[in-house]
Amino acid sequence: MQDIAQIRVIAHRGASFYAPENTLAAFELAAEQGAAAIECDAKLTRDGKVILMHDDKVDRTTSGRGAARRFDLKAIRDLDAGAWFAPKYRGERVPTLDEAMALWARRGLFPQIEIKPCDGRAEETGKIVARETAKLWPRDLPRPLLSSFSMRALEAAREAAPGLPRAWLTERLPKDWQNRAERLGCVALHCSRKHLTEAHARRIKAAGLALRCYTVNEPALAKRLFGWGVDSVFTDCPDRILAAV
């Protein structure tokens, strides 16, 4: 399994263009397509068990209704997350962080989990995503990497789990960005492509900091990214872009 400074291309939420998003059906075929690394979003259940899912709401992304937070696990387990996509996909499940873990280690796919909380629960998700992920990961295996835009979020994962890699996410680059990221003891920084400019990513390079980039599909904007420094981008489509670069 290569390390994170290593990898290039990121599959966002798994190859989330061809199979439904933050699902073991959209980490397989990632693999499959070549990738080396995964972009996950972890969040809690009612009962603080640790899914992945992105939304607030099951609606989206599954054939539930109303807030994640108000499911447990058994009642997300119940939910079909794959026929929304495509009907080769239903029966499809929401993973639990465990199941994904199995997966992305037998696999060879480097995680970067985003810590994703509903609302009013940075803290607890951050401290419990952080623990398991330091709990249920190889030790053998490079570490994995936990972001999240939650300031409140990222401290609560580093207390519970000092030895984990952290990056600092934030959709447009504020001009204190040099001493949050600091502040929360980020190796990182990810920021969204279309706010991103060359001179931004020169000084975040100067920084000593990596740089990656949301959401990244077309194969001549990621050129240019990485023509500027950028480390890593996360794309849907993981095999379009690793054929270009």
The other form holds:
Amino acid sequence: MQDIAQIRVIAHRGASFYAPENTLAAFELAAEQGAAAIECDAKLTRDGKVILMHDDKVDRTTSGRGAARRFDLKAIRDLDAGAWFAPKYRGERVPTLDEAMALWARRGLFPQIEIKPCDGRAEETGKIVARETAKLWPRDLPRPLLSSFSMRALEAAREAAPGLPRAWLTERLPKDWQNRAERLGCVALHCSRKHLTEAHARRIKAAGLALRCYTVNEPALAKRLFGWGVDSVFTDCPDRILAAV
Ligand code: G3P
Ligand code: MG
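Starting from the form predicted on its own above, please write out the structure of the form predicted together with SN-glycerol-3-phosphate (G3P).
The next block holds the full complex; its first chain is the one shown before.
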């Protein structure tokens, strides 16, 4: 398995242009397409188990209705997480962190785990995701990278698993970005491609931080960002970006 420092293309929620996001099928396909890393979104069920899902509600990406935080693990596992995307994915389940980790380790996919807490659960989610990641991930593989938009989640993750590297995730760069990243002990800054300028990128790199951008599905844009010093891009279609760079 490669370490994130050598990886330019990260499959965003798996190969999510072609397969239902944040499912084992999407991660498997990312590996088949040659991706060396995946990004996923991790949150908690009502009973405090770590699952992979982007939205606060289960509606868009499963056969269920309502807030993810109202489901116990058993109930969320009864939902279909693939049929909404295409009939051939019927039967996909909402993955648990541990089963996804087994797949990533087996397929040599470096995990970039975004902590995506439901409202009011930032600290709890940061703590449990970090603790479980540190406990379950094989010691002989490169350490996974945690990220979050939530500073409270990142602080809790640092406390629970100080040995796991962290990235601060922000859509736009606030003026005090360097201060914030340093305060959180982050090794990287992850931001939207929409608002990043070349001058920003150069300053972030000069500050010694790794820089990654989401979501980049056009090869020409990926090349431009790499030219600015961006280290890696998150993409829904790793095949397309890998073929071009
Ligand atoms: O981690 C990068 C990216 O996934 C952040 O935005 O909304 O796609 O989780 P989002
Ligand atoms: Mg994400």
